[in-house]
Every structure is written in C-alpha cells, then in structure tokens.
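Read the single chain below, which is given as structure tokens and is the form predicted alone.
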Amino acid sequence: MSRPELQAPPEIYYGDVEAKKYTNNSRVQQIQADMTYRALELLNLPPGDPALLLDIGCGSGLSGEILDEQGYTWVGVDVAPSMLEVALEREVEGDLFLQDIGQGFGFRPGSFDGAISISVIQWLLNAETSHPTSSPPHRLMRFFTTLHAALRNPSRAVLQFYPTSDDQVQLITSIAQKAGFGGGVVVDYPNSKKARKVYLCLFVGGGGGAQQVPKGLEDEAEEGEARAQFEKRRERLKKRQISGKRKNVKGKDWILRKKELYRQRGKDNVPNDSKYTGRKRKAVF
C-alpha cells in the first residue's frame, strides 16, 4: 500500500472517517505513545519543572494525552480540520490551532520551552502545486525558521519522521541547520526493519552545535523494557476510559505552576491564587 503522504494532502487524506479510524486504532495508539515518550526523553527537559510545549501535527491529541500525563502545558497545531474535530470531541487539554506548518508559524519569539512532532514532517516533502512556494525546500525553510524563532533559548525540538531515502534526511537536516538549529539525526534500532525509528533532535542556543546529539537505542532488550513500561501506562489509561471520567481535578502545586507559567507568558485573565486552588468548584449562576 502506498504511504499516506503520497496519496493526498493531509487535510484531504485525514477526512472525518479516516481521522476517527486512525484515532481508535489500538496499534496506532501504541506506536504513537511509544514515540511520544521517546521524543520527551530526547527533549531532556528538567524534571519537575513546568514547561509549555508545541505539538506539531497534533492530530486528534494522542501525543497530547502523554504530555498531559507528564504534567506539561501544550499547544497543538494541525492542518487537518477533521483531526482537530476529533481532538475537541475527546476534550484534550491543549490549545488547538488549524495551521499549515509549511507556511510557517506566527507565534511570538521564544514562546515555547520545547517542541515535539510525531510522524509529520515527511508531509512537507511533497509539492502540492507547481508554484515555487509549494516546493519542499521552500516549505521546509519556512517551517524551520519560524519554529526556531518560536522556541526559547536554550531549548530543543524533537521531530520523529519517516524518510524514504538518505537524500530526504540530508535535505531536511541541511535546511534545519540553515535556519539556525544545531543537532542532528537520532536513529533507534537501525538494524531492525520493524522497530527502526528516525528522530531529528534539534538544539536552539546553549552552545548550538557544541551540544552532543543523543545516541540512538540499539539493544532489542531496551525495546522490550520500553514496551513493558508502555503497557503499564496503557492499562492505566484504559481504566480511566472505562470509568468514563477525565482527571479534571489537578493538585494544588500543579495548578500553581501552570498559572505562574501563564503569567510569565503574558496571558491575560489568569485567576488569582486562593485557598480554593486545586479544588473542584461548584458552578455559580
């Protein structure tokens, strides 16, 4: 079967039916969760610190649920309206934007503490029209230059993708470097056709190219251990879904950190702290 990105633009390929089919596929959920946990590992954020992350190609919010679980605030962008509709139906906690990443981002400079992307940037390698602005190099340059500007200094972006050739990897990495990023490619399980995954681990500031690119995973035993950890997380998520309840009530410390982060980012109308912070309030009419 032909790869999805070769069949149609993402906003067309992921229509209403395909968006729901993708989201409800247990194998997709498993793979998406595995790669999101790995992306966060490569992002190497300080443990316990609040962070605002950009989820590029957030889709229906499968990766966003992992970000929620890990205690991060996130903003998601995607070009497929049907995917975002499913995300809204699932009541994900991130802020969602309809955005063609090939046209670049419009966020304020230094808005995000990091960015992740799962199975997305290969879509930028296909020209949709003959116009020069639709060419893969042009779209990749707009993507990387505006992403670089949107990230704080220092920070990282970790972008998992599926290249079809070494030439595609070279094109993507060279344009990322021209846009100001340091870093490079991380390949997990390079000798396994099934488990092999490619991540672009990019650095903003903090020494730039002086930072060392993390090593890829090679031991299949590590993969088995990661799978066991995922299954435990998946079982917890399944129990939460069966109960029919979302974890809307957060701890006081978590809420205070999130509110402080919003204030630092200049967000208006952040509620004042009170003795009721962290408690579920009754509606007032």
The other form holds:
Amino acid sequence: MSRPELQAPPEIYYGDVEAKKYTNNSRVQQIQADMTYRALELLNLPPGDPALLLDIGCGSGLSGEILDEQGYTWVGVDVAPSMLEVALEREVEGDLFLQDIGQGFGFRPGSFDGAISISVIQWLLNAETSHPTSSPPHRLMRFFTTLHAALRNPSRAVLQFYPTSDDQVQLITSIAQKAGFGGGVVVDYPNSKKARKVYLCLFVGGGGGAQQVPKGLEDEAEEGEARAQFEKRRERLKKRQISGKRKNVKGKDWILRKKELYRQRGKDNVPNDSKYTGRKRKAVF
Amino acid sequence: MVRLITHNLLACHVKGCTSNNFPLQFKDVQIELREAEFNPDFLRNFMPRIEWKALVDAARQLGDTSLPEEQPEMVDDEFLQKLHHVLLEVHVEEGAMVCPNCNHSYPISNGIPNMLLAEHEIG
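Output the structure of the form predicted together with its partner chain; the preceding block shows the form predicted alone.
All chains and molecules follow, beginning with the one already shown.
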C-alpha cells in the first residue's frame, strides 16, 4: 500500500471512518505516544515551568492527551475536520483550530514556548492544485516563517515526519534554515527499518551559546522491549551466516541415540557400536 | 473551545493584512463556562505576553467586567483567580471572529474556529 499522503489530501484522507480507525488503533496510539514523549524530550523545556505549546497537526488529540498529562497548556491545529471532531469527543484540554498549516499561522510574535508535530509535515510535500501558492516549497516557506514568528526566543520546535527520500529532508531543512531556524535533523535508530524515526529539531535564537543538535538514539542504547519486532531473529540469522556452516545434526551422538532406541524397540540387525561408529569413510582415491 | 488566552494570541493572517489585524472582533457569540485547573505559575509566566487592552476589551464584549482597565503592577492571588477565569474558563462555542482591517470572518462552530483561507487570500 502506498503512503497515505500520496493517496489524498489530509482533510479527505482522514474522513470520518479513517479518523475513528486511526484513533482507536492501539498500535498507532502506542507509536504516537512514544514519539510524543521523545519529541518532548528533544524539546528540552526547563522542568517545572508550565509552558504554552503548539501542537501542529494535532489530529484527534493523541499527542495532546500526553501534553495534558504532562501539565502543559496547548493549542492544536489540524486541517481534517473529522479528526478534530474525534478530538472534541475525547474531550482534550487544548484549544483546537481548523487550519491548513501550509497557509501559515496567524499567531502574534512570541506566543509559544515550543512546538511539536507528530507525523505531519510530509503532508506538505504534495501539490494539490497548480496554483503557485499550492507548490510545496511555497507552502513550506509560509509554514516555517509564520512558525518561526510565533515562537519565543529562545525556544525549540520538534517536528517528527516520514520522508520518502533524502531530497525531501534536504528541501525541508533548507527552507527551515531560510526561515531563520537553526538546528537540524535527528534520526533515531538509523539502522532499523521499522523503528527508524526522523525528527526535525529546530531552534529559535539561543544567544551566545549556540544550541546543540541532540543525538539520535542508537540500537545499542536501549535493549529489549524498545527495539523493533523481529530484530532478534534477524540477528540470530546473521550470526549463523557469519560462523559459516551449520553444526552437523546427525553426529555420533545422534546415531548412538537412534541405535539405542531401535534396540529398545526390539528391531533386528542393529549394528554394534564401535569406535568407528559415526566416522566418515576415508576418501578412496 | 476558543478561550480568551488563544484569542489574545490570534491575529488575521490573510495576504497583505498586516496592520490593525489584531485583535479579532467577536460576533454573535455563544459562550460556555467550564472550570479549569488553577495554575498560578503558568499565569505568572504568561502575563508578560498578554496584550492587556485586547484582553479587557474581549472580556467586556463577552460580558465579563472583572478585569481592571490597566494591567496592575501588583499581582496577588485574587487577581490571578480573576485572570484565570477570564483566560481559561470562558469558552466561545459558536459565532465568528472578524478581522478589524480586512473584514475576513473566521466562523466558529462547535468551539472550533475555521481558519482556512481562500486561494486568493493566501500570503
């Protein structure tokens, strides 16, 4: 199946049915929650400081719920009315806006202490009409400039997204830089196909001590449950390939065991055991 | 769920509408009061970012006159309670917000304002 952003614009793709399906899927919930926690970690807000955050593409409020739980006040924007309806049903705490982020925000300068966005900005990479304002670079530029204006100095925006190629990452980061952001891309689990996640970690200001781009998580860093499924099986397979040939299953032990079994069953003509049992014949030539 | 805290941050973002585009004026509104958790630290933190006049005007328009005309220097608990009520507990459910400059109307339905623009309005 192709990626959702290639099938239809978000406000159509996430219709009533898809919005419900998405919100009730426990796997989606788990992944969204994990990414929200990670985004908050990357946001690096001073602890104990009650902040006002912007949730870009809040959808049905899966990420907003976590912001509530962590004690943040937040404002969410999304372009899909059906998703917002689900969010209303779920009674999230934040203020919701029906807004197309590619058209830019209307927030006053310096309004927010930070912004997060989970699995959203890849939707900006498709042109829906041939009008110049609907071209991806134009929409990205509008999005990043207005976002930059709406954030306080210093602050951060962490945007998780699913790029399909390196060109897309290049395009997004270059436009973000033109809009005045510092920072860059953080890749978690870069070697895993499933667990790999790309975060765009953007900084506004930062004064003399320039902010450092955080490091992505590596496979070794977290053992056990946090790893992608089937990772272990693949590793075992690899080990076997490295060590070369498999251990012979039908060795001497196996033959002795079998012969013993036949004797117990009273089978005739079971050969006697000797020092030659299970040994290979010499090559004749 | 337009609360006055977000209304106070919101300006018109129509193409070319860059001056006198704040604050948006409420029109035909229905409000609902819903209790929220009182968090004095958050309010103290947020105070410097408030456009005081816009907030007081908006509150008066919605029929709440508890806030003083001028932002007080001294911040006591009683004042924070009032501010908390105005900022976080008054929800605008239905109606519209109109830009004082370009007259663009952002309709609010079910508590969600529709901020979408037409193609010719995109900056």
